[in-house]
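The chain that follows stands alone, in the form predicted alone, written as structure tokens.
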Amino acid sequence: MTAVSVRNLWMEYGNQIVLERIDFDVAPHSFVSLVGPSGCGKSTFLRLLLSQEHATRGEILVDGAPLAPNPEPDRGVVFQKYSVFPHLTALDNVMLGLEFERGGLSGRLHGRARRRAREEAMEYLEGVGLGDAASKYPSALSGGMQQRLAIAQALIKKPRILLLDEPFGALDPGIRSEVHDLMLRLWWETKMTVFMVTHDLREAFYLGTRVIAFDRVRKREEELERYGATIAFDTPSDPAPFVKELAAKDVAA
């Protein structure tokens, strides 16, 4: 399990101030939903926390020490737009991480290697529901079973961290409901600590245990470059009706 630290992160684009003076403390296997209206910064924060751009001030800790300074595997991303690739099957989408990761200069994987890699993204696609689909390419795949193959993807490479940037927004309601209880069963499961950008109140507060919210302070024409967002608030929540089932499910184990 992994705990986080950011110690007054500020982020600048020239004369443009995004974020300023964020600062707080996650506790190991956390679900920390970032809430807040567009342009506050939420998603240059899930940048920042990737590696994809680094803060102008502050910094940000991972279990005490600095963030690494470039993307690796401890941190997997989803997008609400899904990152599959629409050559490749539901299977080979999945195994393709543990390829670039084991298969050296090539990217491939062969003989034992390869079936061992096969077996455990077989794993990964039953464990989110897609088991059955395997053989499929993702024009085949609803957007709900898409949504839980990037869900696969991420988390094959075991992150110790997990950013969700809007990974439910395109789903329906009924689909959306489904994979938000796979989602807690996995977060539970597999112990991450998790950050995800969400527009829906309602959905920040039933998937996280703690919500936090960015938004400009000072909202004046003449202020919004030289101002920044900053934390407006932070709350815990409870956990889903959901969570306390599978924690039920452990102490009874």
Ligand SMILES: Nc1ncnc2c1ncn2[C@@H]1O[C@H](COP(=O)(O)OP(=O)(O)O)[C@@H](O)[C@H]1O
Contents of the next structure:
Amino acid sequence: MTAVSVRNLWMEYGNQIVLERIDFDVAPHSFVSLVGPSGCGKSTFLRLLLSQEHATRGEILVDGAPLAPNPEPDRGVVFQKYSVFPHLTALDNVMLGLEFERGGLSGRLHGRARRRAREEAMEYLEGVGLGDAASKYPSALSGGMQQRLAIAQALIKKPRILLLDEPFGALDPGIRSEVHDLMLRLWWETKMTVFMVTHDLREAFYLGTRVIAFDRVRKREEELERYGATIAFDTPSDPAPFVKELAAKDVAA
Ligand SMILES: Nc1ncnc2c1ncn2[C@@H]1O[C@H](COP(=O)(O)OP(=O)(O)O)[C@@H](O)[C@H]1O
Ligand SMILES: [Mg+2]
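We have the form predicted alone; now please give the form predicted in complex with the named molecule.
The next block holds the full complex; its first chain is the one shown before.
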């Protein structure tokens, strides 16, 4: 289980301060929902957690050690759209993660290693309810199925930290609540720490164990460049009833 500490983090692009004085500690196995107005730096913050970009000041610690300077499989990500490759079947999309990790420079696996990776990928597909869709291409899958595929693709690398950038925003309400419960179950089983950006406050409180809002304190036009967003509120959130059921099952087992 993974703790994350953010220490006085600042992110600036040229003269524009996007984030300033971001400072908080996340307990192991948290589900952190990040909310805030469009453009306040939520996606930027996820990119910092992924090491796709680097903060101009401050630091991020994972279990007390500085974050690795480059993206690594210990951190996975799912976006709202386009996380999966259209020219690969569902199964190949999930296997891809393992091929890059284990296939060396060619990114390919052969023989036994390939069969093993196939089996593992099938397990993950089944885990997200896509066992029957293994040979389908993403274009033949509904939006909810594509998102479940993207989740399987991220999880097969067994990330300790999962970053979700508005992952459920494009889903219909019925499908969305199904995928919510899937996400909660996977989060519960893997014990990973999740950061999820969302526009939807109900979703933020339903899924999150904690809800953090970024916002600018000063909003006058002439101040926009000089002040970044910081933490506007930070509040614990009760686990969803579904999580309480999962916890009760664990106790019973
Ligand atoms: N690579 C970049 N170069 C310059 N400015 C950027 C870059 N990435 C993001 N920004 C700016 O940082 C601010 C925050 O963007 P973003 O993190 O995407 O916000 P959010 O995800 O909260 O909507 C925006 O003003 C955006 O224009
Ligand atoms: Mg964004």
